[in-house]
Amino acid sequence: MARKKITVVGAGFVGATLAQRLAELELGDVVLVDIPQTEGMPAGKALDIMESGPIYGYDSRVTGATSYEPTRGSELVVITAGIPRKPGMSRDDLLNTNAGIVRQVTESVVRVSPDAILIVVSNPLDAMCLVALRASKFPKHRVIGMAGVLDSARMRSFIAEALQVSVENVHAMVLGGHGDTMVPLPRFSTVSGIPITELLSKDKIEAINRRTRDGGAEIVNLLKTGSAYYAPSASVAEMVESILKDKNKVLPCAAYLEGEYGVDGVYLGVPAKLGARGVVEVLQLNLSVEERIELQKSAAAVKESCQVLGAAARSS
């Protein structure tokens, strides 16, 4: 039986590390795509990953390409393409630049893989998901954003560190936009089923919440150049596995909402069941008044970004 085909667009640190993780998990054959200006770079990285196969024992084939034809018939496409924010660049500049990149990439992959599921990783994440949804004209359940899995993994790490327990015992829930307005939920974060509100003081929980929100910035500040890619690639791999194996794992990710949590018409981080269709179901938590207010604030910030994109599109 032929293996499934997975495309990763963007052969930078996130994309290339993801290609390696997908190959090691033997989830399918991987095509790593990047722009023609990079010449042999995606092919070189792909060959290097494939030559690790005999050592790690995986038979997944990894190929590199600078065109979309080799991606034809992909079951799943991950979009990591985009530029990081540069000195002197406003948030709106980054938003509009990456929107153009994500739009072009989406249109290109959809032409050759019209039945694929799309996972968007490019930032600003929630707004880029909406760009991909509109450009693809796919149903909403087939366009998903990776954010909450990463944010929750960071929170899990900090909880495990604070309590000196195994990360395997820790579950955490982070909702909302992927940025400063994300909403960590201590009430729904547990250690072997015990809410962390019963194990940690309010001050320690608030410190964990704050570090979770600043998780990406903390790594950027330490690296000086570049941003996180090990944990982001691991987060995407978990989503890909749940979809391609139809595991129906409940994972926090960016899904298009139409009334859930009182939010309509935007992508927002929520707990979602991921299976062969993509988003099988959005689960609605019974939030407190305070939690709901925080989530509404986060949704408002995402809507503001989307309005900037809309204004730019109308003026172009």
Contents of the next structure:
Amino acid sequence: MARKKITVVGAGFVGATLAQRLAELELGDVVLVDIPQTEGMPAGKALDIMESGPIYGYDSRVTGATSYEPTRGSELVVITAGIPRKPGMSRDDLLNTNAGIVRQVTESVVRVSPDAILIVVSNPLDAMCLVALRASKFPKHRVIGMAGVLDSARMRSFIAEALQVSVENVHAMVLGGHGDTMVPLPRFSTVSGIPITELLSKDKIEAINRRTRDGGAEIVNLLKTGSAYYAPSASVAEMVESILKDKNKVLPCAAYLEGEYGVDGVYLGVPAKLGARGVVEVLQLNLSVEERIELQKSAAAVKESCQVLGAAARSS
Ligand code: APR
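After the form predicted alone, can we look at the form predicted together with ligand APR?
Below: every chain and molecule of the assembly, starting with the one above.
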């Protein structure tokens, strides 16, 4: 049986690292695409990744392209194209530039892969998902955003560090928009099933929540020339695996909401079951009044950035 074809658009830090991870996991053959001005760059990176195959023991084919014909018939397309943040920039500062890029990329990929599932990574994430949904005209379950897996992974790292336990024992839930209004949920974050609210003081939990919210900026400030890519690419790889292997993992993802959590017409981070169809189901957590209010605030912030784009969604 032929291997599945996965396209990664944007052969920059996130895209190229993702291509490497997908190849190492042997999730399919990978086509790495960038703009024509980058000339041989995507092909060069792809070849370099392929040549690691004999050492790591994978047979995935990795190729690079500066046009979309080689991506024809992809089962899954990950969009990482865009510009990343610089110190002092919020994700929303990227809004207009990346919206134009994501729209053009989406139109190009769906022309040759009309049945694909799209995973959007470009920021500001929630607004870019809506741009991709509109441009693709795909059903909502086939356009998904990567944010919650990353934000939760950051929170898991901080919890594991605070309690000196293995990251493998830690689960965390971060909902809402991928920005300053994201909603870490300590009640739903656990160490071997024990909520962290029983293991850590209020102050320590608040510090973890804050560091989680600022997790992207912390890295931007250290790097100075770009944004995070190791944990983001690892997060996408987990989503791709759940979809292509039809595992139905429950992962926090940006999904298009139509009434869930009292939110309508925007993308927002919620726990979603990811399987062969894409988003198989959005799970509804029993939130407290305060948690619900925080989520509503986050939805309002996302809606505002979508309205700036003129992609105004229906009001909730
Ligand atoms: N089509 C294809 N590729 C494009 C396009 C386009 N229209 N426009 C830009 N690109 C490419 C760039 O040429 C570059 O190689 O997208 C790549 C982006 O790579 P980086 O600048 O290294 O950025 P990266 O760190 O990978 O982040 C990409 O992911 O996490 C988000 O905020 C981040 O929006 C940013 C995106």
